[in-house]
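Only one chain comes next, encoded as structure tokens, the form predicted alone.
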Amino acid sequence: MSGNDDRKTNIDGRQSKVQDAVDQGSGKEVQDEWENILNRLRAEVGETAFQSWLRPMRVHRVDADVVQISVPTRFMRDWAAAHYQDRLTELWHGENAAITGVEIVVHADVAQGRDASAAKMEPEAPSVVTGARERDTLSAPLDERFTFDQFVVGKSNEFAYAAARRIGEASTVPFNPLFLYGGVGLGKTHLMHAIAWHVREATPERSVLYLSAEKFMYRFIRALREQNTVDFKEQFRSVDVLMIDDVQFIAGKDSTQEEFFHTFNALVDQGRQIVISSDKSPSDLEGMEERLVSRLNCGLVADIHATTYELRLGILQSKAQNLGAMIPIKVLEFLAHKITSNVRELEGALNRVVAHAQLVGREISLETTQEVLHDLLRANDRRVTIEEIQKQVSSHFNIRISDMHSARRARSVARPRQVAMYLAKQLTTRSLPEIGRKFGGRDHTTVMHAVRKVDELREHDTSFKEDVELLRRMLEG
């Protein structure tokens, strides 16, 4: 046999050995090679780029002489393929001559922090998350990006952040439950994941179960159908930290609330920690039993307000750094001014801008940003109507919309009406007489008085100022 034949036999044999290792579930040789490659790349690209782009990668499978690497999103796949695929191939061939190519694919396993071989090796486990690791489908996966270090703190979320941090670091239960509430995309889920990750690192022996209220309900219904409620109770009442996201989902669902109430009591009695999130405060949850609302209010309730311009800019700067992207400060300032609805939309806009620049090879500028985000910017620039303002303000202050047009002068009605007039002046192009007519045919001088009064109150009453700013952002978003 020639030297080339010997070499081919050796390569084929090693290639078969690698594929068998992955298929049979050992995967140790592949994982050792992968760890060596990651260590090389960490030294080459730096810690920031490594954490953003390389750490989320997982070995998915070996197909002939090609290794498939999984990433959680299409955007990450495109970026990694453009920047790291050739180097990955070169390094892996250096580790294993049988490997001649690396393919980067999108796979759901990565979103759960698991790779294919690890999933095969993992034995059956109890239905809890020990040390915040997902053991089965009972617990929702945790996002590796959602840590305390990655949470940008500002005035609107500092209290909720401090409370969540206290829970994560405490060796005993400081308050029970911690109830986080706020609008969509403001950081509630991020803080819950951060608590779970911190518990994992600080006290890995503690068990953490994180899931949505919807999944809690489905699990309970299935247990009833299968007449297996004993196991259900054991699963949920034996954890050290129970985290329920979007608890408003079980409003109006009496049987689920009943079980949740008893689970809540059992964990509190045992000194176990409970963390809950919602889009509204406990007292504002419609369709929730009074005794459960009372329980939810008995711990620490922390709200997350709408973001400020400074916080949005800080979030964008942090996100840009994590992406390893050089973005002009004017672009970040523009986005922070224009996209005010929530953090998810803000980060999504930045991802689109960076992806466009990378995929088409153009530098990021204010002009290209406006071009790429034209649909999003148009939606955020929509015109606000006086009717929308009246509806939003009435809901916020818990009065009837008809009170906006009535002659009632009670302060509980007059003050919200003045706020609505003020916002109509700030957010619409209507004249003072036109605004007055929309409020029960009032004179333009009444509108002028309302604007002056609200300005005066905003200067001297911090709480009132925050209310007005919150309403403004909600309407602009």
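Residue numbers count along the first chain shown, from 1. Definition used throughout: the rigid core is the maximal C-alpha set that superposes within 1.5 Å between two forms. A quick note: this is a predicted structure, and the numbers were derived from the prediction, not measured. First, how it differs from the form predicted together with adenosine-5'-diphosphate.
- The Cα shift for residue 389 between the two forms, taken after rigid core superposition, is 2 angstroms or larger.
- Superposition of the core reveals a Cα shift of less than 2 Å for residue 329 between the two forms.
- Once the rigid core is overlaid between the two forms, residue 84 counts among the residues whose Cα shifts by 2 Å or more.
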Contents of the next structure:
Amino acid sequence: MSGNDDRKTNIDGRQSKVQDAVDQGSGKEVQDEWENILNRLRAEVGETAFQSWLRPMRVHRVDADVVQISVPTRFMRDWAAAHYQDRLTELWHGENAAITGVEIVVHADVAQGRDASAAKMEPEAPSVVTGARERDTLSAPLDERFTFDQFVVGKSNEFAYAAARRIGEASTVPFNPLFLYGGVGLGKTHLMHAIAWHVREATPERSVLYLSAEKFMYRFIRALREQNTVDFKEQFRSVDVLMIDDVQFIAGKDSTQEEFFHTFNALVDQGRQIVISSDKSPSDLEGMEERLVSRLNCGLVADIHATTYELRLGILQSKAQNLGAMIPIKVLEFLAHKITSNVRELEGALNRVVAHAQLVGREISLETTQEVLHDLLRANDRRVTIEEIQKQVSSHFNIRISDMHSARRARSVARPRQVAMYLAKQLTTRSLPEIGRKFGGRDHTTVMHAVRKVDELREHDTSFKEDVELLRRMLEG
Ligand code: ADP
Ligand code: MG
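Please give the corresponding structure for the form predicted together with adenosine-5'-diphosphate, as opposed to the form predicted alone shown earlier.
Full complex below, order starting with the chain above.
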């Protein structure tokens, strides 16, 4: 153990640029930028993923417009490159416009630096013992706030909620698996924890194992490395309720998928309950093996939709009450109106408003709210453009983008064009005539007709409806 601070370590026998930069006094800026980025990502990905993947990263060097980030192992590099590279680049560019690329490299010294323990990666998170059998080395911790009581039910999530409750309360397996899916921050993890809490309280003799797919994979790989797969299998295959969160993470990871598939089958055969969450429906999980997709589809698939205004308001009221904060209804309405992305952001906004008021000792008003949240509100104001819609829709239906403007009336291009007009109406604040102009100078009545047509088709054709929903989500995403 060298005990070196990695920033001061010689890299490849040369001084790193970061070190040069530190000597010149600008290394501090690089580190500050990095800290800001890490803080942002921590909020975005959550504590567990942060500790596993981002914490061990170090700024390795800065070459003109490219930042190199180092991680201790190749495995981490591949993972980080697949999942975080684009976002890191984006964030770094936002911090410092001169940076246009982020590279992730392997650098063994990272693991020997001052954060050796973090760099070796987390997985021994404190955990919950569920049931009589010890699961504490396996199950991830459960969030105390994520209970059924604390979950506000509305139109968009009532089905998923009912399914989750059913599993929590059932003593046998009502359907297998329960597959929960929906966009980020809409309550999938909350519902899974709620099931775990409930089972734990109602039937303490049953063992519940909850963990992310990411962690499942990490453990599997570690078991392979340590030639310990028998124990691994044994641990997983002896639980009563297995819950795997964010299963999209293992799409494309063949050997992990394979292992998961066998675990899954073994548990189903023994009549044990499985609950899975994902950001996509089973069939939309690219890189997922066909036989696994069909098993996932076998049970009950419950979609959590985007929040409605009523649900957002309900959630805000419930959270405000929990915080014991006096918040004028006008402010809650304003937030429910403005922050539409997801519940996590909504909650974050409310917390900020309350924290600010407590800190400065002022009452919460519409003005202070706008002041405190001005950056967030601006970000939420960012609307999708018509050009983005046209591009996405053309590529989805495999037509040329020029067909969005062309006079061609063949159904194969006319229908996608109508979908694009419909989405333009839904997702932008443009008026019908403005939209018409962007589609090759069409009349506003054409746009109106398109909107009606798509609405009508959505009602009668579920696969069409799903297509439109998918596009909407991608555009809003
Ligand atoms: P996901 O796993 O779908 O990304 P989470 O379950 O982590 O989302 O939810 C994000 C945050 O929003 C959590 O703090 C959760 O408690 C909260 N949340 C989501 N949906 C609801 C709801 N219907 N009622 C109350 N809180 C909710
Ligand atoms: Mg989640």
